[in-house]
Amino acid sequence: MDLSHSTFKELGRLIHRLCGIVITDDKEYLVRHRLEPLVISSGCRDFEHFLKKLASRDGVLLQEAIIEAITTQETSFFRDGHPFEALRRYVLPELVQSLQTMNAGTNRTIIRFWSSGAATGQEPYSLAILICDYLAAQRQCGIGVSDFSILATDISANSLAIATAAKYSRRNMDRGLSPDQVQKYFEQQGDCWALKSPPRQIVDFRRINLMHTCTGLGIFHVILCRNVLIYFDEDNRRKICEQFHAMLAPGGWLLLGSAENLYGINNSFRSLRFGDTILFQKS
């Protein structure tokens, strides 16, 4: 199906307005590949007809479908490995120590994590498993799983439905999980493996568009935004990181993807390297 350059540019502007993703000229094949099935299923004869339909009363529903089609949902359990090792070795001990100090008073505090690009749930569930494993090895610390909470958000309703179900195929299980973790935290249900509590119980899912104001979500001690900012332009990256800074507790941590950094975007964080991982800490 042909896609004229003018229609491609108009679709790119629409996608940017909907979810902040920048569609550069070299992404024409991607747009055609992702949206052509939607063009056909919506009864349109070509992309030009589809663009006109987007301006009609049916446009809102089609816009939701465009978001689902265009967003990338590639993820896996403990993706890249080393960021979770940095969290285990450096961040979690600090958080547990601060929690012990805070809970010595009268007010009980919860350590809050935010996985801001949760996709189908592997990242926040990996984080929950990491916390459970860490606390199991530190039984004397007096801190339990209920002292932690993880908010997991994504723009894709379809991905969040998969994440909330917490059931994964054998292929998903083989990507990042050890046999011990599979045995300890999952149970087989037919052809799928379902995550059990306690890791499942501390993760809460919500649909969030990072282009919108998110400060109402509250204050967090750790925010993960891995392999998300690369899809935004510099202006929106700056706005999102300003929100992250405002939403982090003093001394809180921001974890980005390996190809992402804050240079030239936000200087309110200090960067610290732990092995192959760079963490950004709110001063």
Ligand SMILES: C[S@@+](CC[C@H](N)C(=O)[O-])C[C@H]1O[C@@H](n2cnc3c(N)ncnc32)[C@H](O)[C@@H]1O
Given for the second form:
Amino acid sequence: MDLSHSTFKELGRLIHRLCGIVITDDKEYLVRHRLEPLVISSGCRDFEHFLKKLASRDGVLLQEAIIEAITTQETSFFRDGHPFEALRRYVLPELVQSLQTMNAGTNRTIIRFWSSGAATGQEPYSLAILICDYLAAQRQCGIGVSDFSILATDISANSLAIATAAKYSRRNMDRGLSPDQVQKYFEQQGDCWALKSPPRQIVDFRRINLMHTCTGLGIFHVILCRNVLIYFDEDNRRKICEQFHAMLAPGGWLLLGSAENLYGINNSFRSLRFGDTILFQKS
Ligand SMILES: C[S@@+](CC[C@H](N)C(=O)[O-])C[C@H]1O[C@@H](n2cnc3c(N)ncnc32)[C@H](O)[C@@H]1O
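Output the structure of the form predicted in complex with this ligand; the preceding block shows the form predicted alone.
So here's everything in the complex, that chain up top.
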């Protein structure tokens, strides 16, 4: 199907406005590949006709469909491995210790994590499994799974529906989970594996567009934004990281993807290297 350069540019501007994703000239193939099925299913002759329909009353529904089609949901349990090892070895012990100190007073505090581009749920559930495994190994610490909560958000409603169902195929289970974790935390249901509670009950899902103001979500001790910022331009990366900074508790941690960093974007964090992982701490 034909896609003229001017229509491609207009679709690129719309996608950027909707979800912050930058469509550079070399992404013409991607736009054509991901949106062509949508052009056909919406009864349009071609991309030009599709653009006109976007400006009509049906436009809002089509915009939602564009978000679903253009976002990349690639993820896996314990993706990259080493960031979770850094959380287990350095961040969780520090958080548990500060929780013990705080709980010795009168106020009960919850340690809050935010997985801010959670896709189909493997990232927040990996965190929940990590917390359960960590606490099981520290029986005497006086801290339980319910002392933690994980907010998992994404712009994609389809991904969040999969995440909320918490059922995964064998192929997904084989990507990142140990046989021990499968046996301990999942229950086989037909040809799927369903996550049990705990760890499931400490994860809540919400649809959030990172292009919008998120400060109403409250304060977090750890924010993960992994493999999301790579799709945005510098200006939006800067704005999002400023929000993260404002939404972290003092001493809180920001974790980005392996190909992402804060250089030239935000210097209010100090970066700390733990093995292969760089963690950004709000000073
Ligand atoms: C490649 S996945 C990363 C998933 C997970 N964080 C990981 O590293 O495995 C990127 C996710 O970012 C989400 N996303 C893209 N733009 C977004 C936006 N503006 N607001 C919130 N989520 C967004 C996509 O829907 C997708 O689920």
